[in-house]
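Here's a solo chain for you in structure tokens, the form predicted alone.
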Amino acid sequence: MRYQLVVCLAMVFFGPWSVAVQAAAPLSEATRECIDCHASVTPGIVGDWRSGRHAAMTVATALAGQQNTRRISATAIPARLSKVAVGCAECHTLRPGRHADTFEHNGYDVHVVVSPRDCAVCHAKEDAQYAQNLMSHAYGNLHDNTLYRQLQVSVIGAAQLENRVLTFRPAGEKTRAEACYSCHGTRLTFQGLETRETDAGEMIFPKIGGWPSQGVGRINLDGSRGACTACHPRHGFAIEMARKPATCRQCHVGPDVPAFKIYAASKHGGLYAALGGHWDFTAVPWIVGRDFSAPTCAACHVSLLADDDGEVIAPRTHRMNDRLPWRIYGLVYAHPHPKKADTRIIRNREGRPLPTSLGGEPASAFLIGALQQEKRRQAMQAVCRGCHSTSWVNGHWKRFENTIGQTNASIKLSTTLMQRIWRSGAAHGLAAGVNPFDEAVEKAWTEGWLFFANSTRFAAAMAGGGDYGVFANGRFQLSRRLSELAVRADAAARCKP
């Protein structure tokens, strides 16, 4: 009885918040000062925070669990961080050194943006995967190649009317930000400190160029790259919420990627649509059809998966491409994976910035070899096989493999129907030193390998899309592009002098 009049006098004064808090793992001073002014501040922050394992346990008990039930893979934590929660002060002050953003808040230094390095602390082995990521880059990958630059630019560029002609002029940064850069992720900087009016007064804070940004290549302030948050949403960092594909739905909708659409078409997704809410999306390992019985994103291309008896089917990874053997997006066309993250370095034989050539020809300088895509394709298939026959695992691939062969050679001939037009004058291009893809001629070619070849490959990969390997933004619409291209470029033969 005088528990329950304790409890009660302390949900009067301060709230059942702080009795949950209590009991929770230790804070450490300095979080608890931040929750005294955050919890009425910015409730839902506190209240993601709340709910996930950070504040349930300590380091030390992360630690000190079963190498394959840990969600933890540093082996030591410095000893501060080690016997309290993970809160507030334990991320946003964190080498406070190392980030442009610090500042002096309530006698702390503060920074804004938590970035990986700071998440590898405890996370090292992500963040070294993570790093090693085509994600990872996703920012310079897009910005620093003159060619995607240049198709973003004819995408989201401010259209206008020059001697009846139109243009594009490229983005300013906040339709980047939203646009493209939303999922890439944008280049913060800082930009001084400004003094704003809170309800405690004035307080000063910075300002932060580029922010917010939850793209997966965010330029962060202390130098590095990515956004964990991308995939696990703070404060919670829910793991269900990385492992469910609404999680990856952000970025892979299409129709350039369209993964999430083809998935939820397919058998799998059908599945999940049905059966999910009965799933464990919690579960370290992930026990194959007792925690689930599809397959999600992150269980094809992250998850640690194991049997009944905890055997390892597929190692836990943040470095998305270890079961990829092909990279089915169409940089013109589709290719073996590249072999480092950095993709701005890939010149093809023609001395472009693309992974292939016009004709086709893979950069292989910069592309994985034989070797490495077999090892890759067995990953992927041994994941296949936790629920799946040898036969059947051995058949799908064989069809989707013959999918990338053929939309390759449907790209291939609308790509040489291009360069006709090109070469006759009835666009510009490549050879023209402009944009090769703002002209309407050239938008019809691009649709093709953006759209349509991809849509074509994602219904194979993911063993039936429904129709989105035909009609719905499949094979139907890429040989009506082919047909338009053919009809483009003889007339445009039948013009020239």
Given for the second form:
Amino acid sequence: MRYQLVVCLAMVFFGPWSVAVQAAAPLSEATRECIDCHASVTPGIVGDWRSGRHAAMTVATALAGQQNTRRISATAIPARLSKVAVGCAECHTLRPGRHADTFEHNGYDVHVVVSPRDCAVCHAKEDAQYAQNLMSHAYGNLHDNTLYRQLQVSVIGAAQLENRVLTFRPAGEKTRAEACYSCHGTRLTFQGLETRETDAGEMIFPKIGGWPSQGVGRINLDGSRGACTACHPRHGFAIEMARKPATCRQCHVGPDVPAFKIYAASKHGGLYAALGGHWDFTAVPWIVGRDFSAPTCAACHVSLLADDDGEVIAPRTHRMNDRLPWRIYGLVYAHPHPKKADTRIIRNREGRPLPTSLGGEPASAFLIGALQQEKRRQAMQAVCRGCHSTSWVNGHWKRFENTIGQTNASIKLSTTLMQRIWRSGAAHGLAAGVNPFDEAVEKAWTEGWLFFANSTRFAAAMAGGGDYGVFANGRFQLSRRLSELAVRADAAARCKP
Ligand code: HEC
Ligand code: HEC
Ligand code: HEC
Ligand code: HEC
Ligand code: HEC
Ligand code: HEC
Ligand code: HEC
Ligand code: HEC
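What would the structure be for the form predicted together with heme C (HEC), given that what you showed me was the form predicted alone?
Once more the chain from above appears, this time first in line as the rest of the complex follows.
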């Protein structure tokens, strides 16, 4: 250990990598030491961190800001963190007893995976809200739901032929981590320590299963859920990044979750593409009409928006469902938003872990009621009214909710046909106790609700219609799957013994 420190200090004072510490705010002794080495070990990390506000500001300066301009929400922050920049040690040595990956690193108890609970020391409100966002539950919502796991196996499972029949075996850990769980997030596990040779000699590091992963619902080594870095990538943590749609594109790009493609093809997306270069993506609060003239994903779903006089148009929320009356992502129908972000608890009338029955009846005990829906509708519409008149917004909303009804009706018909095919024995589904998603005809049914009904609804919600609701991935394809299912159901009925 002493040898490594000597090597490191030698590098700092005499070595070619010697880098002057240039942060605008004073650094803690510990962070100074981290940087002395890491400026040469991981220069990308140090440079990126320097570009952000964590390097530029102390907590005490940040706390002095006015309510709507202040970028930290915690009020009681430990004194030792208050007079220094938020440096390497301030994040990577927080709450050392809580992290399974804490390891002795050059005299400090460091952990690699800085979790939402760590950020909460200064950003308490964001963490508490995010915990009630579906995203923070994205791991369990998929992994612990028997039906969704069958869907998972039918998509990423290893295919094999058994007696000329195609079947799927569950995928291994590596495949899962880079397929479904690259967005939903993995479960991290501590797998002991290992010794590695480094530029500064031999060092000991933790081995972490399921890592790397920046999925939104990652299960962390302190038991917390999520990765703030999904939208605030390290180490710049720039608000500009979170406000630009490219950040969300990584996961919301379809064809099952097509928000980004639809946004890019919408008028709002067009305005962003043509004029976004002139907008201010760093101002807090974000002034509608002055800082930007058309919304990005963040503006409609998250941002604190205000007018020129500082009057709040919409408060910021990391609990994004504050502005979502519906769940337009079909499972298999669109439905009122779930009451809780943990959807594992939902049971439909048939006792299955789905928010609607296969006939389309919502599992109402687990979903929000009409009053709460209206409150959230108002919250989203307040955003629109920053730039549109009430009649524009109401006209848009009537078409959108009409499309929810129309697409649900198409899915009801296709599901009725699918059920006839199952009953005929031409395909084997839930009643037979097997995977309802893995046969050819079942895939046609799945495409209907998962791709085309979804695209049609997303286009209605976020673009006022357009091609993703018609020919690009919408009503045309949905009706074609319906025709296929009708032919298959008819054939199954004729062939029935
Ligand atoms: C004596 C030099 C030295 C000092 C001082 C130092 N580090 Fe490191 N650190 C390293 C080296 C070398 C690595 C290994 C890089 C690699 O794996 O390529 C490393 C790796 C890490 C890792 C990644 C571990 C992993 O397994 O992925 C983190 C996190 C880290 N350091 C944080 C810190 C923090 C925080 C401080 C200050 C409290 C600090 N380091 C001080 C040299 C140092
Ligand atoms: C799904 C994307 C997403 C995730 C995940 C996310 N954020 Fe954010 N965050 C945003 C967006 C978008 C903004 C910009 C809000 C605005 O414009 O007012 C933001 C803004 C912020 C800000 C700036 C607040 C201010 O007053 O300027 C902080 C701090 C923050 N987030 C912390 C966190 C923390 C901590 C986590 C993890 C618990 C987290 N965020 C997770 C999207 C996200
Ligand atoms: C605001 C908190 C914060 C600060 C400040 C911070 N980090 Fe990190 N660091 C993180 C987060 C979050 C991650 C991502 C861990 C994960 O989710 O996998 C991370 C990851 C890392 C990793 C592993 C990344 C990789 O790609 O292998 C290293 C090494 C690291 N940090 C070093 C540093 C150093 C050096 C500094 C100071 C220049 C620093 N960190 C400052 C929060 C921070
Ligand atoms: C020790 C306190 C502290 C911790 C821990 C901390 N932050 Fe910060 N954060 C700050 C301060 C101070 C600012 C700058 C406030 C300002 O500019 O007024 C800031 C600003 C931000 C911003 C806004 C940046 C911008 O460009 O406007 C984001 C986003 C953010 N932090 C995310 C995170 C995330 C994610 C974590 C955990 C990985 C984290 N912070 C951990 C204190 C902290
Ligand atoms: C590219 C990123 C990404 C990948 C890869 C991904 N998903 Fe998702 N998933 C999402 C997003 C985004 C949502 C939320 C959509 C919405 O709410 O509109 C979601 C939501 C879900 C839900 C709803 C869960 C609930 O109860 O809230 C299920 C089920 C699901 N995905 C299954 C899967 C399966 C199975 C796989 C792998 C075959 C997979 N996903 C791969 C991004 C992804
Ligand atoms: C790393 C992947 C990832 C990124 C990046 C990401 N999301 Fe998500 N998002 C998901 C997944 C997965 C879900 C679904 C979780 C579930 O259903 O369990 C989701 C769900 C949502 C929901 C539904 C939330 C709710 O509570 O109903 C909204 C809205 C959303 N995302 C918007 C955004 C926005 C806006 C951004 C960018 C600022 C973004 N997401 C960035 C993966 C991501
Ligand atoms: C003009 C405002 C606006 C913009 C811009 C916007 N959205 Fe939306 N978004 C909406 C509306 C309205 C809904 C439907 C509300 C509901 O589901 O109750 C919605 C629904 C969603 C949903 C489905 C939530 C669910 O529970 O099924 C996701 C996910 C989503 N948006 C992500 C994004 C992403 C990612 C972007 C950027 C690429 C984006 N949105 C851009 C207004 C917007
Ligand atoms: C920051 C300002 C801003 C916000 C907020 C905003 N819009 Fe827009 N929107 C615009 C502008 C500007 C246009 C372009 C109008 C034109 O073509 O003359 C537009 C166009 C549209 C269009 C396209 C109409 C067409 O036929 O091309 C729809 C639909 C729309 N907005 C709906 C909404 C909805 C719904 C919301 C809220 C969920 C919303 N907008 C929020 C600025 C905004």
